[in-house]
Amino acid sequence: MSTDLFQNPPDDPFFEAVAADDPNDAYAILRDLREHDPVHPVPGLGFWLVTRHADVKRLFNDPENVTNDRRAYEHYVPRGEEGSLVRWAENNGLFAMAPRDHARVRRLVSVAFRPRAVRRMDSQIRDVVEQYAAPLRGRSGETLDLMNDFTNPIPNAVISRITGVPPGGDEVRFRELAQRAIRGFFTFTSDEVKTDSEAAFTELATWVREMAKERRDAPREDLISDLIRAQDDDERLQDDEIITLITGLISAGSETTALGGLVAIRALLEHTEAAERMRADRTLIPNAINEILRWGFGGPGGLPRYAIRDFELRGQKIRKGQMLMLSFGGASRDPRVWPDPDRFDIERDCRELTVFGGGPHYCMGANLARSEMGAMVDSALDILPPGSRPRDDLMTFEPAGFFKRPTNLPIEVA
């Protein structure tokens, strides 16, 4: 795929989605492709748009049509060099698994994910979440950039608490070699990018391996050694399994996490009513996290399936090696399963949100990321009286493929 693309995207509806400036805008060209054109080829880039709900749910667990291995994409490029760590974890890591091995290791995952683990996560995400909170209390007046000072940095400090990494120097070091692996995993992602990302991950990953280590011969409170204690009918969890677990739940929780609670801040900015009902009821903030999810995450962006045989879908046939991307945006506001979809409903009936995929393959960190945003909320509504605006004209944004990737969230404290 060219580059140029990034600079000249073609005429296309898909691109004037990711281009435009109002997200309402790219709600509304999502709409159009939904209803007129819902299996979407995107030229240039080769690959399929996905936007109506069934199609998504359906292919999120299709595994006669489509794998979320990327070693099946026709254009696929492994990652790192042979031997390296990175094309070992790539060959097996979670996607890769044959789906025997990868159902024994979600159900060994699962035993490590007991109540009492999950109140410990609980008091972690607490305890993160105000350590960045406390100091923009109390702000009247000031911009403030809750990307930097707030949203970006705490999903990475979760990860990094609850898996053993002690506060300070380390967790710090922690969170920088995680936000810099995460990027080269994203597709379309330029050459420079994927080789920082690969020297972090195999310093990440070699950081995870001697934290096993250590775990075995004194285990802790932490997930690496609820990881390691984990067993089910003698089976148990190798040292190379925790790591592309932990590494995997790194790629997939920080970045995301850490964007989600940006569209959660900015739902509640222009959602005052709404915001106001949860400040005097703290109750309702657990449901309204799949609401903004729902409303707000993802726009024509979404997750990739790659397709094993040929198949048709929607009239369009589809190619063996092909991607299909499906879209968030698309799905979650699809009126076919979305009364007034274009509505935020923070009461809302939201079991069939798609954004943390489906099947098999569901996001095993999906109750963390929906604990993280759920506090990142509640601290937001104290940290931002009535009357605090975002200040888009302060806003700026750094491409990440063809997509723009805020790198600040200023917002004027009341």
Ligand code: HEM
Given for the second form:
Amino acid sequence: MSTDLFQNPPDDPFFEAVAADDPNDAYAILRDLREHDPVHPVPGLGFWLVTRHADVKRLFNDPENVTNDRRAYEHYVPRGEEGSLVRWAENNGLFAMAPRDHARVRRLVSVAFRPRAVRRMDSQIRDVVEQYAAPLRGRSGETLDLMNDFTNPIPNAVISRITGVPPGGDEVRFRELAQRAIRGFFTFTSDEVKTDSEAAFTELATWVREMAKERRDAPREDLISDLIRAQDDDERLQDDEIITLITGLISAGSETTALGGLVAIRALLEHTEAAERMRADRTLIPNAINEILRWGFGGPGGLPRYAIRDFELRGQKIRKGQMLMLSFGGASRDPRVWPDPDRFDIERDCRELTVFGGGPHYCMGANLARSEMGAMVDSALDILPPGSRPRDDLMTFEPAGFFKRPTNLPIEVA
Ligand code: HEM
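Switch from the form predicted alone to the form predicted together with ligand HEM and print that structure.
Complete assembly follows, chain above in first position.
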């Protein structure tokens, strides 16, 4: 992707929404597109932005017309060198598997998410969140960075703990590698980031392979051991599949959940009445998490699908090989599904939520992500007494493709 396009984006509502400083402006642009141009051709990048909930939901479940296998994209550029691990993972990952193999792997993985394992994960989540929350309590009058000291490290620490990486120095190293690896998997990234990501990915995969080897000889109470034990009709997961799965879980579950935590904290500070209700009654938190994700996750960003044949969508002619971007913010604020969609309502019925996708690739970590976010919100309510406020004047950002990625979350504690 040319850097020039990053710096001089074409004059188009999608780019305006991405560049908007105020999220409400971005949502207003998405509202307009949803009503008047729901399958919008984005110039320069050549993809279709899909903003209606019904279309987003349909495309998650439409294997006749679309896939999430990047290799079907007309501008597909393979990752990594021929014969490299990155190339191998791209050709064998969850998005590239034939439907039958994908269904088999998902069945095997679900075995590793049985109640005993989930209980173990819940206690690991509580431990990790407490480890990061403890130093942040009782800091009245100070300005804390809740992104770098709280929402960002937690999801990675949780995944590495669940996987079987011991706490301490290894965990930090694992987290750094995972964060570098993930950056290269975003839809639009610079070549520099991609190269660095590939090196990190290779190191990470080698690490996971060594752990898998150790666990075959001496199983423990962790996800790698569970995956090794998982068996279905005499079929076992191979080490290569375990590596794909673990690195897949790391890349799918870290940045997303960290962003979810950030959205959650901002939502608490912006909706003080809802925060006070949750503070008084913590049983409101699980449903509030769904509403937080509906209300604030993803904004103008979305999830790619690639057309595997020519088809028509709302009168637009989609050509084989083209990309469709399924807009998170478009679907999550569609008034056809969500009455008064801009209102934040922690008791809203969120069954139609699409931020975890849908159909065969529905997020495998949705419950884990909800638990993590629930634990983060529960702790954040104790870290931030009423009257705490975001210090937007101290916020900093870095470019991430077309998007601006916050690099801190400064909050003044009351
Ligand atoms: C707020 C946090 C999260 C969000 C919003 C999220 C969102 C999504 C979405 C939209 C998809 C579907 C991708 C597609 O269809 O192209 C997905 C897939 C996936 N997610 Fe998540 N995710 C989150 C957290 C997690 C966590 C914590 C894990 C695990 C540790 C995880 C593991 C996965 C995996 C493995 C897939 C691929 C499933 C497949 O292809 O069969 N996610 N996620």
